[in-house]
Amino acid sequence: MGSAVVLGELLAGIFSPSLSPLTAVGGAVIDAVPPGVKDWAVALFGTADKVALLAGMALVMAALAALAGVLEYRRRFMGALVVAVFGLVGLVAVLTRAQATLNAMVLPVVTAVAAGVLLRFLIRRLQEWGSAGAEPASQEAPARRRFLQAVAGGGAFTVLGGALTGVWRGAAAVASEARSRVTLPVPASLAPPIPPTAEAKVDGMQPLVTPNADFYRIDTALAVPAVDPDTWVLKVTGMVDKEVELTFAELLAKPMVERHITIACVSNNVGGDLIGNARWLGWPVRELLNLAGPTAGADMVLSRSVDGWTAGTPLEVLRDGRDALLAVGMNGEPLPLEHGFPVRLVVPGLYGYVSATKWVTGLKVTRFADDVAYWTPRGWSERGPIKTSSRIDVPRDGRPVKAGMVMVGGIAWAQHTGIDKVELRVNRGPWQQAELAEGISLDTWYQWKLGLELPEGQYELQVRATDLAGTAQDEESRPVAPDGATGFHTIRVDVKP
């Protein structure tokens, strides 16, 4: 069965780069799992959640293959029935995906047929071996050898074909060649220079601007969608005076804005790393909406990804003057493939599940009362404003440090509001104000540091932030669902002599 799946993936690389049976089933699984399971997976595996899902799918397929083999050996066609169900599941999964095409629909059928043929071939070889067992050893050995050769050949094809698929389909699916041809325009409005005092300069701190390769990725796309910028079109529909269509070339010709903006995932636990700060290049969404002219009563923009994922963003947030962007660039280069190439949304102050649509292809101006986005019916709140929070990055939780002056450092954020102060306390004692580095802008995180004289012993450190509106970080510990985690990041430090 593994060989048949690999064959299906290889054929998908030729006939359906955007959708294969494996990615269709994986996407359907992601859509079907309860929110609690999703939160558990992100908390346990972080940005490796998709690798974990693929590993789990491989184990399930191995179990199904074993079951099919046992049933087919005992009674003909019983194993083939398992394979048929396997193919039907793949077909149904393909039909649920936004990228479904006729080619994509044929592939699960081809995969199931190939699995059935291979199953029957192996069963015949196994039966020949079993029949030869009653014959002299000189006749049994060739039969055993033919069966083992068939199994080894199937295994080799699975391994080599899987490796080839990873190279071939991956390159096709992410449209890397198309990205390499994109030249970003010079911004009409450059990002303000980073102040020289914006870095706390504590050893072990992460960079003030997150490199693209280190930027977190959380989305529902098991395989990165293939989007050709030459055929990409963004459509604005719904409650508007006139519908608007925008091509990639037309978008690049618009006066671009460049800004540093910190974005965060709602699944980021207190102290977590599902947050990053980058220099984004894009056209303000409000300018596009102004062309369409939202009508009275509209209060939400439902953005849609090429793979069908949706986010519901409050209309007023996209028009209130903040730097909500149709982003085409990230840290001086075209968007990385996994971060939404060719175009994505970046909205300061909102969690990604209600704003940061990657591979965006549609904006529907509508009402919260009339439409729901992907995560809302799964128990998440509608609007998702980012909560003020802070994190200790240095020293690391549970790691020993040397007695004396211990430098503590980290980040704090209240996107689109800004941070006023950061405080630290030791063993639940009085709060001590940390040195707050200058912010790049109200839409980015701030670094901070504080030196503590700590003798030998064990200590608990906690941090809290207060935003520029005077609102202190919420101390009560709450989980990420339904609208973001709260609580003070707490670490334990073992101070050695």
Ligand SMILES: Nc1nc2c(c(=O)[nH]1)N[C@H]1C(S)=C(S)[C@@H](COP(=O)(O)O)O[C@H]1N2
The other form holds:
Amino acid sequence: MGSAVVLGELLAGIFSPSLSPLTAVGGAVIDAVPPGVKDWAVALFGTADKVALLAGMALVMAALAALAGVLEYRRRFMGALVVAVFGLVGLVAVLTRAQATLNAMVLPVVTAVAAGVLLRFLIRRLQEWGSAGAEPASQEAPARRRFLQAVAGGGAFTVLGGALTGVWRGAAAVASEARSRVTLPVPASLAPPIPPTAEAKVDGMQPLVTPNADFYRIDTALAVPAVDPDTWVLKVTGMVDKEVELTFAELLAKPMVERHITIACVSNNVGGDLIGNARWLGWPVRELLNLAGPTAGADMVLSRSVDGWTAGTPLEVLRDGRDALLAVGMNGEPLPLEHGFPVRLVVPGLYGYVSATKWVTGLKVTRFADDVAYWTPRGWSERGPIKTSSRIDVPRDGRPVKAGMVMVGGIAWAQHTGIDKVELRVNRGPWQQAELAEGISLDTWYQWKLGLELPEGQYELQVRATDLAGTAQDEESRPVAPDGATGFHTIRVDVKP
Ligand SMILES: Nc1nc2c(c(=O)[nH]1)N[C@H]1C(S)=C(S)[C@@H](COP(=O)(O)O)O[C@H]1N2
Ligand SMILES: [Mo]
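For comparison with the form predicted alone, kindly provide the form predicted together with the named molecule.
Complete assembly follows, chain above in first position.
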């Protein structure tokens, strides 16, 4: 019996590392560590802080696993409970992060369930062995063999998973180290300065230029692709006179253009926040296409990411003179890894799913009739021009405000067309024109504001924008699929005395 407990510990030791390959849980726990503890760790271990933290985490997990092993051996589900609590901690940690995606939430759950099943399985083998020990020696041998096989299997899985994780971690480290070495070139064409009148200056509004850390992130990548800029090449192929290859160094040497451009996701609901405005630095895609020379009949550029994701962009949009960029910089920094380092596309006027390929490695000049982009067979429209829209940011929906002059503010956008006017209405009354701030350019969102005299009561506010082509925002409510939501952003305000 005593030796069984010792073996329980041993087995738990095997089971514990099988948690660590799925580092998502570990990472979430690290993130959940209060800043004070992190500072303390940095002070204590200096630059070795991450290694020390990881080693500490491994120790904690080994201890937890040992505990789970012992408990599970004594009583069924007791160990599983420890695993479940650990998984829950991971889940909560993930949820408290700024960008809690479904993917991120699934990982700790999957890890905990896998750990629980593995734990149960190994304990069963161990218990078979333990009870066989009371029988004649001939009965004991197969039970022992089964247990040892199970341990060996778990061990092999652990080593393999660990190695894979290690390789991926290594690549990610190479990419972030390489990113820190990138010096962005001085733009040949600077972004026009932001006019002071571009800010509506209403308390509580989003910044006119979205900081990188707050920029929405949408992609299908489970793990952020780690691309080494030293080996990155962009290949232009397909219906071209001559195929072209471009290295990162060659790209950085091109005359760069710097522009503010607001990009948006087709999955952005009316009033949603899947939209952001950044100062991008890049080389116009049309220059690269001109080097390759698209042949007659081509009408689409299928851009491909290193992870195989694709977007189909109308060729004419990339050549009509707008600032469609092969971007390397975002708000004065190299692209953050999660926003496409080292190179991505940014195309004013089109939703991201048909234009904004991150970690881009290929441009195939082709025809819509011949090639299909990633989202097209998945229920999304082949073409995705951004729909003119607007949003109320202040006051926040459902928040109480004080009676009197209530300042209402928000944004409106119609990339590459520009906004002409923004109007508000209260309780479906007459439309009242808001004060439209100056745009940074036609390719960015515009801020607006309107002061409303509101006595105590409940109100419904609605906003609508009209673009410079004279098209008013579509009133009819439509879902995001297949080509972008429509309808008026509608909020409720509770005006208190
Ligand atoms: N490689 C790759 N690029 C991608 C995507 C993707 O899934 N994979 N998603 C696109 C979508 S749908 C949008 S809205 C934008 C979002 O860019 P961001 O994450 O930098 O905000 O990236 C686009 N580029
Ligand atoms: Mo998107």
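Throughout, rigid core stands for the largest set of C-alpha atoms superposing within 1.5 Å between the two forms. The structure displayed is predicted, hence computed values, not measured ones. Numbering follows the first chain given and starts at 1.
- Once you line up the core between the two forms, the Cα of Ala434 stays within less than 2 Å of where it was.
- Here Val70 counts as shifted, since its C-alpha moves by at least 2 Å between the two forms after the core is aligned.
- Core-superposed comparison between the two forms: the C-alpha position of Leu291 differs by less than 2 Å.
- Per-residue C-alpha deviation between the two forms, core superposed: Leu118, 6.4 Å.
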